[in-house]
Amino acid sequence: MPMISLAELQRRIDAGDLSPEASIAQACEAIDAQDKTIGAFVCRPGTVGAASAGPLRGIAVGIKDIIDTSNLPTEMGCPAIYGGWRPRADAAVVMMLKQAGATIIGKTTTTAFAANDPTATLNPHHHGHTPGGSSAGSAAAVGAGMIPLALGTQTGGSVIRPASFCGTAAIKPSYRLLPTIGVKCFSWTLDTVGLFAAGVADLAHGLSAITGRAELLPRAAMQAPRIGIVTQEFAGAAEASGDEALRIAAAAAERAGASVRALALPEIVAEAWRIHPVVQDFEAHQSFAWEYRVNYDAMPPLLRGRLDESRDITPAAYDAARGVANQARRALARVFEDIDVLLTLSALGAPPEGLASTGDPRFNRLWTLMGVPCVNVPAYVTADGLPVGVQIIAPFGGDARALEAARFVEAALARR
């Protein structure tokens, strides 16, 4: 099933060709018909209605198991420690929604705490395969065109990486442009709202509608950017399909008349890519103290395990990393001076077969980090059917300019 477009349903509002009432109602129809199968919700409201006003009027939202609601349980993956829990308040992020008319469909499927453990929700386009995670239901849902937005969070690479496997698109905005008030907190340096959507126009509308931002929206004239690409050589390796769809988005750019060159980054860059497992792991030993001391045995086995190898990091050991991650965020205001965009890869390649992993988060977790705003851009189809992303990246609060790139190599790379 295709994926349903937020910017055209708006049109289509707008000019009153479609009923807020019968948007929503096509969505629960969607969601009912390939969600049995799929598995991205949780759960959804008994009765459902659509607002009258707002930006977002007519469009069915779905929300990460970790973002509390407060007329849905808020399980966090575990319902072994907080099955049928329901917070008293939705999420900040929630009632932005809410008051941009959106309309909250349901909750989508986690891992636990938006960590390692998986969940069974399957992707949309090879049910074989993960649909990534944390963020598994929200990208799922989106990518097989039950829903036109839906919201996930990041800390390592949990919106990019599912956006890339689901083939949909998605931003993980500049750090705290979204907030985090009433989201299950891993890492507070770390932590990031972020959209997917059908395309980059999408989530420009419902980014700039959640925040009021009308710099967000999308011109009418795109600028060619010039574009850094990076391939993050301290990371590791890319698999072929990695490196095909980075090959690939940036022959598109350049054929429609950007300026496309390789980019080195600051060894103070890589650096910050090393030690961001120190700066989340203390944090989270801290975020989850009452479930790691209290639960234990109840706490899932993979999370439960990384806790366990991370208990001795140090105070020192996180300052130390902190003061190098500040370090390389100034680095890296200092390379987009010569240039508007980076160009770099989503995830090692397609989605892993089975659902034992979620995926590496390897190519994601320096820019979470750097809190720079990040988009996803389906590039590739692999012979097997698998979508394979590559991420647009602007310096921090460059949110706009980020959406704009990725629409002009989303344009290049439709035009291919």
The other form holds:
There are 2 protein chains.
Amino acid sequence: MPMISLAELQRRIDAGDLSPEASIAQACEAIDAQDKTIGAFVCRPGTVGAASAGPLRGIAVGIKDIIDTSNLPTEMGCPAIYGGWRPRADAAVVMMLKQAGATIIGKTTTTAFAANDPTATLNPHHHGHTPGGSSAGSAAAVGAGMIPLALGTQTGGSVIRPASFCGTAAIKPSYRLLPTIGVKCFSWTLDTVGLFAAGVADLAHGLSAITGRAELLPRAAMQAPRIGIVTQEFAGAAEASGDEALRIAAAAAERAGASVRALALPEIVAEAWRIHPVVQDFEAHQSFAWEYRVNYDAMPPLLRGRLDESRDITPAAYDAARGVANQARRALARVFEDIDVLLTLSALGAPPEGLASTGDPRFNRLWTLMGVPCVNVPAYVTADGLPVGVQIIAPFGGDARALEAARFVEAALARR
Amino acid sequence: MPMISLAELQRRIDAGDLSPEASIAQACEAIDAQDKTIGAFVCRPGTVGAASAGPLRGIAVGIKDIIDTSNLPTEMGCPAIYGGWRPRADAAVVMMLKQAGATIIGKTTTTAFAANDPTATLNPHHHGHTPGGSSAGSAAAVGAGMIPLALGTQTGGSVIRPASFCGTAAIKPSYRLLPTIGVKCFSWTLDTVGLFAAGVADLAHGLSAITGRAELLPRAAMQAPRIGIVTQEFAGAAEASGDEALRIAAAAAERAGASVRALALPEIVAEAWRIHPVVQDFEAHQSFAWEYRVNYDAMPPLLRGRLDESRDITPAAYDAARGVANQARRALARVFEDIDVLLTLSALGAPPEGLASTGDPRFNRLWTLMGVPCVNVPAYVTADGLPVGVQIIAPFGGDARALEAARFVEAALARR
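Moving from the form predicted alone to the form predicted together with another copy of the chain:
Up next: the whole complex, starting with the chain shown before.
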């Protein structure tokens, strides 16, 4: 089933060709038809309505189940500890969606506490493969054509990687462009709320409506972006399918008029890649202190093992890691003096077979630590029918630029 | 009743002269005796125990009631919206206290959502005056000698100001030294968890035990700190009692061997003072979106009015304000190249009469935005018996330095 374009729904609703109620009803039907197989949703409200005003009226949105909702349970992907948990308030970003007129259509599956223990959700492109994680249900629901918009979060690679695996567009915006109030914390330095949608213009319309930032709306496409290709060799080798995606995207962008050149990142940036786990795990011991200390036996095994292994990180090591991150952010800002955006891998390659692993965030985690906006664009589909994406990255605060350059690459790939 | 020294309790417990259980029982008795009058506590557990291990065993701690506790309600100072609310998990900092062996002795009063609507708590030094806010109960409980340690939070001046008013030592540490996970958010750029205790060494022992950072423990006192006096003239005039506190503290420090000189702050730092409310109020509209939109009529009137007045802050104004704050943080770091610490007012002056106002945070808000550690030291007591403090401020991350310099000033004032 094709994905649902948010921008196209907006056009039809604005023109009076589709009522908000009918748009929401279509999403409900698509979920009813597909979710028994895919398993992208944890729960859905008994009745759903549609707002009559707001830029997102008639837009059905899925909310990752680590994000608080006042009228639906929030189980954190861990019913053993949070079964039936009902927060009092909506998360800030849920309220922003509602104020923009969106309809919360349900809570989507998440790996427990947005860590690595997999969900039962299937990849909509190939049921024998993982949809990725941690934002599994949000990526799968958009990729399957059930809903036009979904919220995820990324601490390592939990938005961009599942988007690549499920063949959707996605944005991990600049750090704190979207508030994390009411979102279960893993690492306060890293956690970032992001969006999944069918295409880059859909992301732009969605992000602009949520934030009230008109500058994020699509403008005339970039003419000849200066693109730096980075392979993140410090993160290890990609798979052949990942390398192929990057090659295809770079070639398409160049043919479309971009200036494209390979770029080496400063050593301090590679060092920031290395210390990302120090920041994440030191903060995780504080964020999950209650779960880990009071509910140790009920903790998901992969996350618990990760916490077991990282108990001895000292405050001094954490302080040093934050110092490296700060230096690297400044060094990365200087990299952008000569280019508009970076283009790099969204994942090692195609989604792994089976559901035992959600894949590897090694090509994502640096950018989460840098706080810079990243947009996934599907680059190609393997012979086995598996999507592989690439990510376009702009400087901190350059979310509009990241989206414009991603539209350029998306259009270039469509002409291929 | 004199305040209870945490460090002295630790010494007696370590020496076997006091059992942890007896220490906790003494705090319970002091609360029973005084709190009917002062009103510092919102609720207390039915039974309290004492840990047998940990650096804070036998230490009774009061927790501001915007901080989540798993075994006591968390009503946010607003029972109209959060009456009886029971979070699932303990806040990160509550777990850190428990892991250090502390006993959570009760939840302390807070202005609703840590804003400006006053509590009914009385100033322990003069019942006709405000204890300040928003961390009213924590300051009053320590100031009254009920407990040796309490947690507060500061977004404008909600730790340092009530400490000044209640005659306690207090630290607002560097931004995110203490985690805010599980603390009701007002502004994620500003909210900072802080501590109240009898003296500066008590703060150091408490903060070190909570964070596991040995470098915060008191070392040999600073010999001759280089102190820059700032009057924050951009914030308007202080009252005579505030000016007197600063004069007394500066003179005492100089007599004790400090080099003391007046210092003007760079204009960009004054500009940061001006834009603090833009950051706070823009973020507050997101943090309190559910309360403001869904529970408007039940909102506390001063906070609701503040939100009514700040509805039109644009994302562009917010972005510009954050840019000013970043520039000012860099400029302030350069100010510390020639001095060790800054010394400035903790409040306009003595605590105002009556309970209608919690006082004015105008001499606090800049430092919250800068994220730098601030320590309140009681400077003198007015003829009416009202305490007035001063604050010692170090560069970001220099919490140990702030505490050492504050001990120097505290000792100098004691010799006066």
